[in-house]
Amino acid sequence: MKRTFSKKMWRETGAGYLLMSPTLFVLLLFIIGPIVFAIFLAFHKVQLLGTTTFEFVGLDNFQRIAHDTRAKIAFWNTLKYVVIVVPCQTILALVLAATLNAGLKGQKFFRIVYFLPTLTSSAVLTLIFMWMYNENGLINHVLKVLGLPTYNWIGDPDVALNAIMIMNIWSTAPYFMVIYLAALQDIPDSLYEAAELDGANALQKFWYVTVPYLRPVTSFVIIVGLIGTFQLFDQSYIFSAGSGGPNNSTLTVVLLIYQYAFKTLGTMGYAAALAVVLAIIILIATLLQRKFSKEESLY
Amino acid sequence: MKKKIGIGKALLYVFLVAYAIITLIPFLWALSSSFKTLEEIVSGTISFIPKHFTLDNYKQIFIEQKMFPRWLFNSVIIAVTVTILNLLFNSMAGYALARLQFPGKKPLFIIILAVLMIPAQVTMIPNYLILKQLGWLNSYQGMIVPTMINATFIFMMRQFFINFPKELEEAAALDGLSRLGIFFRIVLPLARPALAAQAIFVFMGSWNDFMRPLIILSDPQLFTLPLGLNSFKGQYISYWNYIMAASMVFTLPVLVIYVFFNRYFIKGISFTGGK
């Protein structure tokens, strides 16, 4: 009795680590080895020509990110990317479902067009941007018509960093707004019901039945979205030509940890300093929203 | 009271609208961009209808510029092979991790979840080290191991496979067919709607990757269409018509996808979104 046991034991373990063994695979190799070479990395000096050359240097690249006038740019740019763009696509994202939620003809026609944006590659997105972004373009001529202030979107330091985070809310937010939207569906009828036998109008009871529901649909929608906008760099990359230009002003971290990377020579450890410190900064991030998410739901 | 209803609804169909309207505007403009000739491009006039409406910028891209074919098949090939190889290897995992006892599989499982949240740009640099050392760089294989599996479908499937009846396989399992034989015979073939919807998203984040081909490719003729794009763009720089032409034959594949597989769009995003 005990031997069939364990020879069907053997089996389910044979069976288990053969149906894991292309992901066991690719997770040492790619994944997790990455990772452990990656803090190696950082504290090493790397020379690639001929023969890949590792010199410990210690602390030296950490030390350096605090002398680099590009780096403290890109990070604040990134800073600033994140900050207004975080709030905006998830207001507009929750005003999208909802609005897509109240029960009006032709929903699922909206739905499909506003879905687009999100399908769409960020290389084509951003290239269909800055067509539109032209000095005698599309946006300018738009803003011409209506009477506002034109500006030079992409040649413009004060400017072309907002240039990106509006195509970038405009072409996110859809993606959250179908989350919100599959939530939306799972509130009870009878919280409504009830909100509305205490009086309550349309306004009150989105503000006091849907958004505390939502809470955590929220939360994921917030972290979600803080881990992409701390990774911005498709835009950035093309909107500039790979420099981060005008003047810095499209600088991101993710493209400065590419530039000392792939393009100048000998920087690839401080690169690899670059990226843990950026990971370090999403990991906080995520769980500070985690903690403050948790302590708003106490009441 | 009713009317005070009817107004509310028309300000709300009107917010729909005026948003679709600015969803719809930059595909319009650039698909009209793509039909007119250069002359009508410099000149600034603004117009959604071509006044010369021309087939040449299609033709330029693709009879002219040889190298456009090819980085569309590069696009196929790649986007392709990693979308069947993850739907493959995710449901393996997924199925491993929620129906087989074997040693280890818990922290497994852990590793898996944590390993979603770590951002790509922390892999990116050693990857490319390990590719290089591999003597991986510039080859489709470089660009589809690294990502033929997927922790985030892992574990969608698992939460799929949890759920998943108990008796079809206790039923298979008496008829003398093994875990393997349940799992590719059984099990497999009826996880059709999750994998269309992990098919889907696979697909699309291949097909719109930019960063990994950026750093792994570096000779033309393997190019995919995104850095292809890009390329063209450096080498077109004022030819907008050129660019949107190409442009769009970039996206119409997805948009085919999309119009044919929309629901299995919605179901997915919730699956992964939910909680």
Second form
Amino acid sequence: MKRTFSKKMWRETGAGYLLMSPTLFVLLLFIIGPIVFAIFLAFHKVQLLGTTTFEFVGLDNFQRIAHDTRAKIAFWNTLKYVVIVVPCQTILALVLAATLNAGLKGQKFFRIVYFLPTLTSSAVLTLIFMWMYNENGLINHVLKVLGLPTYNWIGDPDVALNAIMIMNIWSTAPYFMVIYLAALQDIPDSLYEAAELDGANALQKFWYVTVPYLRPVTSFVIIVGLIGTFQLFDQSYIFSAGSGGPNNSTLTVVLLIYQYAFKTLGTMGYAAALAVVLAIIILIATLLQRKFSKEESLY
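Can you swap the form predicted in complex with the partner chain for the form predicted alone?
Lone chain follows.
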């Protein structure tokens, strides 16, 4: 009887892995394989032109990061971008969701309007904003009408990264707004009724009922936001035509990885080392966020 059960178990297990084999093959080929290969490249000096060679250099590629001025600038720009964009897009998404959930007239129309930026291609959105950011563009025209100072949004090193931040906050907040909106509709009305009986006003109900109840969702939004903002590439690439300018002000880590991997000969291994370091930073940031959030206790 035991032998029959064992054969049945192996047969079911084999059938299960057979059904999963297409997915496992895709994961191995396009996710696990590239990760392992990138780690391998990070410890080698790679020559791709002519005869492909891999020269083991140990930790030299990682030590080079500490002495690379452009790498330091890229990491600083990326960190500044993450620290500003993630909180702003999270707060804006929550405010928009709470506004739409308040039962205002025409809320379905505003849901569609707010969500439209998310449906627009990132490249197209960046080109539209570049037109708006032009020195004679829409934004400067509005600022001039209001009597406010105008800026060289694309060409000024002190302003260029801020321009990308504004664009991304505006375009990504609606996606997180939809997530918050779904979570808001799951909050029991009895919680608000109890708070109202205790004399809480609208602001107090939002702060002491809505915000704590949405903490697990906020944790998810922040983690997704961290991963996305650390990987900023396309907007920076289009804004600066791939240079990270003006004066490296829009240079991000992913853009720098691209430059070293595909524009500079013999630095593929160094680019892989930068990618590994960035992946470790994202992992640490995600783990720290999960540790400091009290999501588990709410469940």
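Positions refer to the first chain, counted from 1. Model, not experiment: these values are computed from the prediction. Whichever C-alpha set is largest while still superposing within 1.5 Å between the two forms counts as the rigid core.
The Cα shift for residue 18 between these two forms, taken after rigid core superposition, is 2 angstroms or larger.
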